[in-house]
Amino acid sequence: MRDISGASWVASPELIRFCDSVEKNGSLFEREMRKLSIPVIDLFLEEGRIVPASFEFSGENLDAAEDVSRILKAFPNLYSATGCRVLKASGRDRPVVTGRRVAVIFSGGPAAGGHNVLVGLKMVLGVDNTLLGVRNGPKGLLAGELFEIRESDLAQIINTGGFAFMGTDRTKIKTKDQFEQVEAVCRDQRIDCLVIVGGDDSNTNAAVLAEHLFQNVHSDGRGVQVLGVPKTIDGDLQVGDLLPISFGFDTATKTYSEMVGNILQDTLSSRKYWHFVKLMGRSATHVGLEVALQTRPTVAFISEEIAEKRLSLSQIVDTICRAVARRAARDMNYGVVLIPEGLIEFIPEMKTLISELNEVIASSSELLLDLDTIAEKKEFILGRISEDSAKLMASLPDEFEDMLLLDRDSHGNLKVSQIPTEKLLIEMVSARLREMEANPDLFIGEGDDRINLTPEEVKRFVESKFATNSHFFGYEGRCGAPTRFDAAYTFNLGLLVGSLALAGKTGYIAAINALDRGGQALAIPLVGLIHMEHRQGKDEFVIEKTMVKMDSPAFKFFIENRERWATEDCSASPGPRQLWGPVSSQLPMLIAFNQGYNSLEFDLGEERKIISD
């Protein structure tokens, strides 16, 4: 036998400095994304090379969605100057402007497919316009910091994921001190055009800065056009067949999907866990609807179901009940259950319930501070709440209780991503179960009350075991590298509001759609998307977050099918997202499903190699 206890291990020369060059973004899986071409759409094409589009009258007007008197009133400049008309991407008489200096910022949560926005940008602007970004987000706006994008940057951050290359931040511009920053930014950087890439509540701040900033900002008159870019990965913001969908989504959903089916397909090999998987999206459950719809999980909650049907926390931990019983009757003691980030905040019992706790924390603060433990604090709010939310409250499990109490976000919500629901619903789900072994009657015979089994059934129910892991996927989907149809729509989304930027428009979010059939390029003016919403105490305009409708074709697909999904093995594995061959062209089924296009295959056009070797 070979004695190689005493061997000398030497890496070679050649193999260290291929490592070395894996830093900062040189992985081989990189370094290959940023070779990949991305379709463009026709339009932005003239002889083989990018150009700007020019604009039009779509021929279609948004209603403002409050009384249009109100909105003059806050918003007279937008209105005069965007009419509400959606304008439509032409390639007539194309702008051909020089000497434009335009400025970019993410704002908000990260989303796969930023950085192509700037490469979209940077192109369309060409060499005689200038591109800044902004660092850090709105706090670097505020605070001026500004770089130059240079062409020789594009090579860098084509195709990556996040927005690493500028960063981002939560800041919101509101107060009066706030826009005059801005204002002297602008002046100051000779800024023409701010663009904002960013959510319904950054989008709400493009079109109150697009008002301020309309007119006298430089020492000429001139005002500073300010233009958005829909981004979240929550989708929700949406503006019917206009838009169908917000970038990042895409990313967010294939990601998520890959892990819950890589889990349901660990149930099946197992075949003795119960895993509970709580899904980011606070407030819309579109993350949710999409990936049960690519995994066919055991169980799966919309959180806009639960506010309809003013289901009750009981109802809910019934429901998942009734399926680990049937299950476990038919020897299948494993499932997965899908739970929204935003869960309890939909059901009505519970939202009432952190609705008056908000309220007590935040008219309480200074008398909340003199108590020194959380049994002091939770006496004194039990002691202010109504007695349905104090008995609700005291039947929450004690870690739940202490949880409800942390400390509120800046618009003084709780931090529901802070609560662990998924393990909530384990702990309730396992006392239901003890009490319904307990008591075998309940399982015979029909009725909302009954699970309809044999003897023989809850006799294999009673003696079955319920084990459980919990999981929660947020942070995994928000930078990866994006979808081939993330950085197609993303290229594509910059190639528009630079366009819009040329053209001279202000007030207007860019938006993508015909995606099965070529791609159309539309700017929708954000004042029809502004409404009033009452936060804080105060009425304020915002940009109302686009739910899941429950007759819309995705979610009665959902319905018609789920019951199966919870008493068959009917899961499915989509796998990492693909970015050769066809599975790389599958756009979300939620946007299929909505838009009525006959096929998953998205379609933007010829496909182009952006960045040369």
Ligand code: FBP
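Small disclaimer: the values here were computed from a predicted structure and weren't measured. Positions refer to the first chain, counted from 1. Compared with the form predicted in complex with the ligand:
- Considered as rigid units moving between these two forms, the segments carrying R222 and D63 are the same unit.
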Given for the second form:
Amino acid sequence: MRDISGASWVASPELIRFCDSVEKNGSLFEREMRKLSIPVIDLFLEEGRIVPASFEFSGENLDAAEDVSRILKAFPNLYSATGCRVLKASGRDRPVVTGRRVAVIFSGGPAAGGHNVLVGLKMVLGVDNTLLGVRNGPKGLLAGELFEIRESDLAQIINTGGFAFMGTDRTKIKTKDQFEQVEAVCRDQRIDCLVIVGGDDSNTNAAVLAEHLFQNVHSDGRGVQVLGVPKTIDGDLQVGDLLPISFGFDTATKTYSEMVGNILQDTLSSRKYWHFVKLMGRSATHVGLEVALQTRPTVAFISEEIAEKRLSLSQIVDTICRAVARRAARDMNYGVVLIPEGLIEFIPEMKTLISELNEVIASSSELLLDLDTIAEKKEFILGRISEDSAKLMASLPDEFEDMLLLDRDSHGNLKVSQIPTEKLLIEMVSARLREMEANPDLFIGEGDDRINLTPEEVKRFVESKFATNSHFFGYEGRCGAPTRFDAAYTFNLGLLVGSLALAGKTGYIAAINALDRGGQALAIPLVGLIHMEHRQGKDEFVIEKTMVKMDSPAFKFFIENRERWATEDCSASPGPRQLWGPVSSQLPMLIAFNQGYNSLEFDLGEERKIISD
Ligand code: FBP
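May I ask for the structure of the form predicted in complex with the ligand now, the form predicted alone having been displayed?
All chains and molecules follow, beginning with the one already shown.
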């Protein structure tokens, strides 16, 4: 038979050579990304060279939250060493230090920009000090898996996404044995300073380690400094205007916004589906709010509002049903519903159920291990929670019930990314819509919970079809190439934390604010962020997660507009993250709103080529 395409079926040797070279050196995109210049905060430059900053009191004190006396007792060294004072970086009396050995570790979920922290850190330490990387997160630290990061590595990792260069994990260092293991590794490897790149839980760990390693680690009585860098796509590690956001949030939300924007475009084009999109971000809804601001979806839930208004699962379902009915009445049988990953933990009755389950799972972990099947575990647990919670549990679909019984992570958190809330809502909304269609009189008419539809509109709704799709956008957003903001922010955070290491500081987290006017480099005392929280059945010291605040400008803007977004088609498609071009230097909208900036443009100093071609 003749091949009608006329193709020769022999791959061109040129093309094979090109593909081989991509395999060795990364894609064309990655190659160009590595060459991108990065803005540098003025303070870290002197005569065109990267230099470390020194530190002075910023004038601001952080008083520890409630329970000061308990915190003082648990962190006496950090309390007296930092005095809970916020420091600001300065260009006076820059530290001149040689021979220091700094180890850096990624902890928790990946976030875009981590590699640039390493690049900044290595560059500010310079050739007279050593930077060691810890492989595989805290687990690797305990096992002493360290290697030297060399200058030649920087050209490979700069501006690349993910944490692959070192790896990460979620081991929580909490037992006496583990502390001693870390101490022994620091002694063996002659480490002077440990930099932990992590979220709220990892930075809590950093504070505990800083206290533990404060002195007497090395034979001459010296301790090991411990410093934190704020990382997490969840955006819940914020400290008012001192630390506007953690790194990774911008890349994740711009990635999700592109995808949600595309789906919104599809709904406008095919006009036949409702898409239920769960967005990663753990408990807080910063991610969901940012994506909503960028894309203007039909419905978006903010977990913190649900908790504040004490809305039940059934009221949430009704909210969606009303939007579906109103739109169906106008032949708009499509829409996008954004669901925050942690939603279920904020619905009061679910919150009670989850906290009762957490307590039973934490207090009976040994006994549960002896039970083989999920049915046996379920029976055991259900017998130990309140009647109301057991009833609620029984009303949930089986798949969902099983998910609530999953093991907690090492910090005691329910693994919300594994709970298919988007599917649960589709099931419940479909059932409720069937009830509404069968009895339209029940919901049409006057009153808050009713929908004013004409008989003609009711007919349209009853005859309409509710076709759905579910999505979970999560892991897609954590490791993409960093946005211009995340690339710049992390490089400068690396310079800052390296400067703190050289200045001999311990127990601080690096922070940069004034992101719209050159950037101000700060050091926040970790002990000032710690408070007591009830977790896994006991009180624990933790850094409090920052939640979406009901009086924040970003949230207010959202609520002022959402009704219109639900009834009209107002969606915006922000398109792909831009690394070059008109909107490449945009901040998350949430930061610009909440920090009172005049525009979305960030300014972190003058652009500089970091790695020469
Ligand atoms: P961190 O807080 O460690 O940065 O992790 C963020 C996150 O991406 C959450 O949004 C999500 O719930 C969780 O990690 C998923 O964790 P895992 O990687 O263990 O599935």
